[in-house]
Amino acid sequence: MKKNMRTLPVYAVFALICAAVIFPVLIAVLLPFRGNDELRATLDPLTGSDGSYSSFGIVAQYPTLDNFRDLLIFTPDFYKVFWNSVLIVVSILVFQLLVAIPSAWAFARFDFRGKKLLFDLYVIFMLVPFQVTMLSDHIILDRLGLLNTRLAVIIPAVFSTFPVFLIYRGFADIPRDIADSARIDGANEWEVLRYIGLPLGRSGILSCVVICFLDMWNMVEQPLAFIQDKALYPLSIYLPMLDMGLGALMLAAAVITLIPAAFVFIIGQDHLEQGIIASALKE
């Protein structure tokens, strides 16, 4: 009981915590499903300089889905947008790991000089932001005619290394017995990677894909540094473009964006947690 008791004010805690964190998403999921006057009600006084409040129940008096019929059937950039962010974000995941999962199997597998230094620096890559990397970005991409495509987003995001980071852990907890019985085998070395390395280290694999596919669905400066072209522009920049007269169709727009990325979770929830665990294990 008295445990009970000492415990009782940290979960307080963490429950206002989550309240505060959860409070403006579930507004943001709410909202769609009300009226025109509801909504007025509610952003009109966001946009104006009367000085009255807005108001938000959180049940809807009438409860309506002609909003997302508006977006849905009668906004058809909404689809362009949509399947650019899809496009996008399919592309850099195939390929960041194509070149993640044999770099990580490298530095987890392999001895040879300079390891330590290289893996160090692909850490420190990690740590740098974008706006460091920026310019120099944009000058390559001027000189190779990428700007204003979506490659322009998609090629420097291809060779980040943080996918490497991730995966290398659950490549390095593999037991190198496994590894050698199946190279006196006779299996070569990407035998060894595909029918070994890919199902032990799956989780890190698998935690990369979840985390990468949030970031990636989420980004706004790349698109804004290297696309100019509004028809290229993917869902995260589409919404904050949309006028506040617009707002029932931008908090429509705003859940079915939710959707993906909550599917995505859901489903790598548990390799995400064990990916992040193994990375931050030290060897």
Second form
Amino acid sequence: MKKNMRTLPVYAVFALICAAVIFPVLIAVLLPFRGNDELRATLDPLTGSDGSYSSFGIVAQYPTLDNFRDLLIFTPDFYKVFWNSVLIVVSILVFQLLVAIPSAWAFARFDFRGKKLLFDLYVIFMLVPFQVTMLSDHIILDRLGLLNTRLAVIIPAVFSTFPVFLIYRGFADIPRDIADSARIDGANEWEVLRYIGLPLGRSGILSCVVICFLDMWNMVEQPLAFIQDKALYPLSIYLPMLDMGLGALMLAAAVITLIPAAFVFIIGQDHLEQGIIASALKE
Amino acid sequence: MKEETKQRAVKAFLIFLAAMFVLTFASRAVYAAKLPKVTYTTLKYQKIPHALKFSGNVDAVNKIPVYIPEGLRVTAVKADCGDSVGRSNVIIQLDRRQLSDAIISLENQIELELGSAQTYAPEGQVPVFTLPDLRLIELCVSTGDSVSKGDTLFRLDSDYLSRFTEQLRRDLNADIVSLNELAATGEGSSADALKGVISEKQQIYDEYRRFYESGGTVTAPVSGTVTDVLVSVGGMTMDTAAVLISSSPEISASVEEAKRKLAELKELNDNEGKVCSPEIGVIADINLTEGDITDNSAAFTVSDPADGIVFRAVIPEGDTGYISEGDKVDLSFRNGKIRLENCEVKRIAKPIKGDGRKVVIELNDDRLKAGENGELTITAFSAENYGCIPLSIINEDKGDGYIYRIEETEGFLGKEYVVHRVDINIADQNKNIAGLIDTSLDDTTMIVQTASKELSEGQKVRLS
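Can you give me the structure for the form predicted together with its partner chain, which would complement the form predicted alone we have just seen?
All chains and molecules follow, beginning with the one already shown.
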């Protein structure tokens, strides 16, 4: 009883923190189900200069799906940017894995001169924020004639060091004896990677996929810096471009945007946790 | 998390993606159906052609106007415009009774006017003098009479003349007696003065005596017309002319006109009041109808097609700047069934009556007859080049014209087209195109020509 009494304030504090975290998401999910008049009462004070505060009721007075209908039926722009996002993210993930898996396998399985220095450099590059490399990226992409194309976003992301780091941890956990036994049985290095490395390092790869998906799905700076053509914009910069006059549409679009990320999170949740834990413990 | 939940999540995610894929097409289809489909045109820099149309008639080159003396009533018009007529075909019948009355009236008027001295011009008149202080007892002529040389003009009272002559003789004798007495007394200077008086009186006496002996009549010194009589019966003669005679008298224009009119009336009367065509031809126009009173304009005009035909039209003053001699024009007749292109303007002249300009075009087409109506079309171009658009694409708002230009923008769906309203000023226009001035448009600007729906500012459209 005493123990329960002691933990109660702790739960209360965490509950408050949870509520603070969830509240914006809750607003984003609930607001699109309101009619335009009701939304105006909420959104207009945000743009007004009369000092009034936005009001918000949990339950809509007249719940409606009109905003979703307008978005999904009458706004083809949304689909354009949605599929742009899908194309960019999927391309990045596929090519990232093609680049990162061999790299990570090499770091995890081979000893070569300068390996530690090289790996440290990878880690350092992973820590460098985008703003630092933005200008140099821009110059290189310009010289390559890739500015204002989807490749301007895809190619730099493909060679990101973060996936190598994540996958490396999964491969490093694989006992060397298993790989050696495979070699004894006649497997070459690609077969060892294919039949031993990939299955056993699956959690690292999947956690990389999940984390990178969420990262790329929400990326804003790269497309904003390297793409001028609206037809190539991803979903992440479509939403901020909608003005307050289209607030209802923006809220509905935000909910739809959330759905793929939520699915990926649900599907890859276990691997994500394992990957994060593994990365934290082993390093 | 349970594997089953994951699998469900995967399925749901795939369904979500499939739904998004289907909705992509549905949304695009709905969007496309909602967008107005437009066609566009661009400014074309050109001079604006003006097709000016004027009606006119086919006429013979040789036209004979027929005039009828004024003031006669028309009882019948026996031909119409375009009728072919032969020589002596009756065109107009006049009222015969009124014609006879007019002749009598005119004759009286002429007679009256000829009796007036004012009828004659003063030039070339010969004055006839007689001895003064005699009484006139008979006047043999009056103004307007024709006389031959030697014809008696008037007679003087012979008794009075006799007494007057006798008196002159007695005065003369008395003076002679007085002269003899003066000579006897030796008064030489007075006698000389009296001699002069006697000589003068002798001369006068001789004149009167001779006149008396000739019978006291005054005759015409020349042949001609008596243009004025300045004495009257019972009156006394004076030193001034008694009668004026002109060998070639000039009659005033009004009398001449009256005489000419009288001759015409008589001719008409002889022809039983019928006005006939002077030549073989076609009646070009008739200005009289039954019951009208004739005036000084031509009653009708006869065209002679044998000498060729022309097209005549009168162009209003405001449009004369669009045509000049030598220009090529188009003509159409019989509601467009006959079209003549590139006909040359032969002559442009100011018409006798009214404003504008009379345009004459020679015709060489056997199908056309004098008297036919036709239409002249002139294609004239504006003086300046304008950026032109079809007139049909101009919208109107409270009397102001505007159009929609199409702006190409880069949108989320790629190239998008947005229409913007542009107010315009029309400098010149015809039935099909309008020339614009002071416009921000150029020949690369897309301008909405047709739209499947009503447009508004900022609306997205798609090109068809």
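Numbering follows the first chain given and starts at 1. Because the structure is a prediction, the values reported are computed rather than measured. What we label the rigid core is the largest C-alpha set whose atoms superpose within 1.5 Å from one form to the other.
If you fit the rigid core between the two forms, you'll see the Cα of Ala12 move by 2 angstroms or more.
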